[in-house]
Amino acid sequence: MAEQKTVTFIITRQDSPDSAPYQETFHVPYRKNMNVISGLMEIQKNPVTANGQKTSPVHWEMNCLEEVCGACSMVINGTARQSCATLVDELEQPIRLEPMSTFPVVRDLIVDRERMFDALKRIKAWIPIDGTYDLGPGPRMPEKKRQWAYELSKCMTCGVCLEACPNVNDKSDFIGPAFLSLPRLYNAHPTGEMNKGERLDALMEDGGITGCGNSQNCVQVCPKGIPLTTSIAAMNRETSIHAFRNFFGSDHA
């Protein structure tokens, strides 16, 4: 009988947030088209690392498995991304797996990605409502408009575009590259639009978008394909102009 194909991952583990990290590896059968999750799968499955030691289950985040939901983000093989979609055919062997160093770690690969939401918070990344009863179809948006605004909605706050960013870091207040193309989208929004102003100043307090460098990091490593740099770009200006009108206390065009 032909012995049986496996993949080696080496995976960066940490037991709580205050202890040390180190490393374990693990030899998981192979199958064709298997991903990375798959491979997590098996060894929750059996937590044995490759010197036939018995160990805890690693611990890690998905939801969707489809790269939508942005939770399974992790370093692979030195790059950050999500492990659904990263497919083991595809890397490298050993296989390295650690957790985003740009986010605290609370476990093995899990890691706390409040910094992101606090962002969403600080920019409204939100259309509000008013009231919470059915107010009937709001204002429609031109099509070409549409189709332009969703490729900025695809994103899924996975972090990645924090990790690769040189200017997000535990010495930085920068919000980072995501949440400086977000308010691009809900201010372009017919009802969202009331809430520019806000999000503008938004992004000209502290750790805002003086904070970007401009290393262009983020648009080659993001998913789902954002034009990041251009919508950087694009409120770049945009504050530019915010700044002009509240200097000279004008809020119209």
Second form
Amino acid sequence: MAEQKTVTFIITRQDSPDSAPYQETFHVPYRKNMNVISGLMEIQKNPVTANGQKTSPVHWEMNCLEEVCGACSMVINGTARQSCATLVDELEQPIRLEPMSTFPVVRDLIVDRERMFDALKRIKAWIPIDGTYDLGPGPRMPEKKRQWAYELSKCMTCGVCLEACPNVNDKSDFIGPAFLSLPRLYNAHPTGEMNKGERLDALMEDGGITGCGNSQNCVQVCPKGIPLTTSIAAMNRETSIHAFRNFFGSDHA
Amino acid sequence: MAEHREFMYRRLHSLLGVVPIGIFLIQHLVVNHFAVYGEESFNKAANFMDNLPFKLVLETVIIYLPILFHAILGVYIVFTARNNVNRYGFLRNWLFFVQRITGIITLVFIAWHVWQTRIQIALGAELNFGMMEDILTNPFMFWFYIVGVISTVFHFSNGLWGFLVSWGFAQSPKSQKIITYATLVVFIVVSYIGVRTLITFAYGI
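Alternate state requested, the form predicted together with the partner chain (shown: the form predicted on its own):
After this comes the whole thing, all chains and molecules, with the earlier chain placed first.
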């Protein structure tokens, strides 16, 4: 081959949280089966724009490189997804990379995902097992239920469902699809079930489950294939029943 | 319960759209359909509805207050979304978007429709076939009513789907798909009932 094949990236960059975003174009030598991150690594090695200008290397976040950690989410050609699992061969060129707009930008493609960690605390996304003495083994979980719950446990807090949701934005305080599904996982656990009411109460607070407008983008874009909209509908039913019990009943659990 | 106010309001908003507003919508379009059977039968039906006992109380409790609540919270809901159908063009996302558009169209239509009919009647105009004939023989008004009625029926039908999901009746993807088709049938049937009546008023056929 006389000429080296190249891949073109158009990247939305931002130097600091408060500065204005701008775009830069890069040509990167093509390799077979490369993913978006390997393109970004080439830019890091040789941070020169398409018109020969030397620039600062592009910043992004990554960790596991196998679509398990959720750190490398970004908007690739208009769709939020994991940059490690997105292959260049499957993309239209030029490849446009942007940070996820739902989150505050830290630098270039790095966003501050703090709101999701706050959300995990809000919905009590854990199972309390600590005591002042040995509580012994917990109740057993049927294998079939464990397999089902495993699918829900794949959530990696990547933020892609929040980015795709029209109701998660600066004008609303909606917590986001992932955090309507996770309480279902923890409520399904035999020990987690003991705090079921608290998680349902959290979902019924302002910005909770009623923020969902059923656009169902979340389930379409979830990189882990989590049945988010099924979970949301299930928690809709749970919170409906919980509300009736709180109002008409007297056994507040 | 005070801390769950938004939850209660949103669930109530969803419920009111079906009961009583949705029920009223169907009743309204069905009674109007008497027009298709002739001027006489429309006047008889309209007269019956007009002379219901406790009419003002029924109207206020079943129609005015629920629509007012649904409209005010609805407009707020419309403006808290950032629609992204150009990036995520899935069917449900489009329906989400159209639900908001038709909500606004329906609000404008209903406001005009109430002014043009109910308020004029309260001010002394006579409720009969001729009133609607006068309005709908104007081609602009005819098309305004066509758009208004179809938009209202769409908003109701898709809202019925939303109600079944938001209250947790339909959970599985399969059940949600089947009610998508069922509400599509509702949309087509109820639209026909409404549009057919408009054609009779406008063209006498």
